[in-house]
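First, one chain by itself in structure tokens, the form predicted alone.
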Amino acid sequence: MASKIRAKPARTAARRSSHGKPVMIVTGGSRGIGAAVARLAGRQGWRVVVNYRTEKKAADRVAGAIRRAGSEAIVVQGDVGSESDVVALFKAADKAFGRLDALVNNAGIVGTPSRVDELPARQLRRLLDINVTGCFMCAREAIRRMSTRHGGRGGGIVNISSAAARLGGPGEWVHYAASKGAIDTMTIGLGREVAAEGIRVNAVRPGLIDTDIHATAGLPDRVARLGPTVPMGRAGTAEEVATAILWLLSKEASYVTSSIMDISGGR
């Protein structure tokens, strides 16, 4: 079943009219990389749409982080997975900003350890979903908003991939490595397929980043375990990717389009 959608009431008509100040959409938004990058999206002037699934009071947090630092945001619940989800969750930015200048494709899942051979169909196509066709769909309702072949002012893209896709997550995440791969490929076509179009689509491969997302599949010891394992001796921060993501979406990467950056560590 789809989740219900809930939107923050928006400012009047006329103000976001008169509003110039550019407007990020970025999914997954309550926690990790995506809380990050809303937060430092805020404090670079950014008008932020944080999307969450089920943190309601994380993302509000963040919602008021970036509100203190000056900017505006809204708080919109919505499952990726969900077309009608995707498709609402544009909508409320509409209704909120009447504009769209940037989407970080960042929800995502890791699903829980397995070997291939012990991977449920249920858990690979929940997973697939998310990562794979919800990235797709939101990337399909930014488009035909920033494009301008729809009449749109241009924009970025940058989607969140995974060291994974290189290393292949062998004996726990071959799956979750496999639907990165997708988003990897995704970055490339989808890059030259809109680079005409005002709209520059890239992505970032976070390596071994200290975020809860390892506790909440169950292995709560990952980066102390792997932290020294990486030739810099450590795990990354998600502020580290947050700063490459804005950087990306910044006029100073106007000309890198079809890009994926390693923010690994070296590993």
Ligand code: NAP
The other form holds:
Amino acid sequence: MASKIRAKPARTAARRSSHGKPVMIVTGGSRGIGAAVARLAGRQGWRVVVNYRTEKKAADRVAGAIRRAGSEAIVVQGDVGSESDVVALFKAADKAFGRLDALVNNAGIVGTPSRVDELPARQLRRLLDINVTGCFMCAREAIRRMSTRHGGRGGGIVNISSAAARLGGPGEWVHYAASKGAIDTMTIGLGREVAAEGIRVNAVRPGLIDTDIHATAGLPDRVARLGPTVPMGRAGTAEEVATAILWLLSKEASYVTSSIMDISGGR
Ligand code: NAP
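Beyond the form predicted alone, can we have the form predicted together with this ligand?
Entire complex below, previous chain first.
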């Protein structure tokens, strides 16, 4: 009996679709966690829409790696903080592949570190536009295509939250932490809203991950400084986060929805 219920590798599951290879949109797929997700998805047989905002060369490198792995990829410029860019991103995916099976709501910024009593409203609004409104707009477009309520065949959404949602980001970025708290709440509510429509919605909460995001925020030594304070004694890698995201989108996670998975080395 045990052998009959042995889990199949995600690669096989992804390639079994009767309508060709499944399609995934990764926002912010040019660098860091998004790039690791896009590359791994390509290796597992997904066709990937690699969104980026400014770093076209980096996005092209990710798309190249996906093609070398034997799958297909397109690169689409767009700012997830802009509704018209989000709509155009999904239309580009429609045009290229004609179907959508997964969204990884990854694009995000931490902004400039700031105490709340020094935080300019303009900076706060920009962060919320990207980290919260952008996630909602992308989810809206994905649901319109994937929900059985709209004639779709179902699918999966993974939102990228942060351990900051639990830790609060004092002295650095309470604003960023709060934006990720919104993503946690959205994941729970949206997962339940579309659970009967064939869509699973989950989130990962990465801890300290070694990507460009810290240097971009003006804190290039942050990973080296905080790594030893993590219970596991080190920062995580983008690939370690990507593995969990791909699992959440696989058939192996078929009963998992509205869940938030910490990937934080115990932090
Ligand atoms: P990263 O290395 O700075 O990469 C950010 C990616 O997002 C890039 O591909 C960038 O595109 C894209 N991007 C930024 N703003 C965008 C916008 N407005 N529209 C479209 N794309 C945009 O960041 P990361 O560390 O991989 O972070 C990815 C996600 O994980 C974020 O949501 C972040 O909050 C979350 N996270 C990260 C950590 C960590 O320690 N690294 C921990 C917890 C959560 P360009 O290349 O074109 O600039």
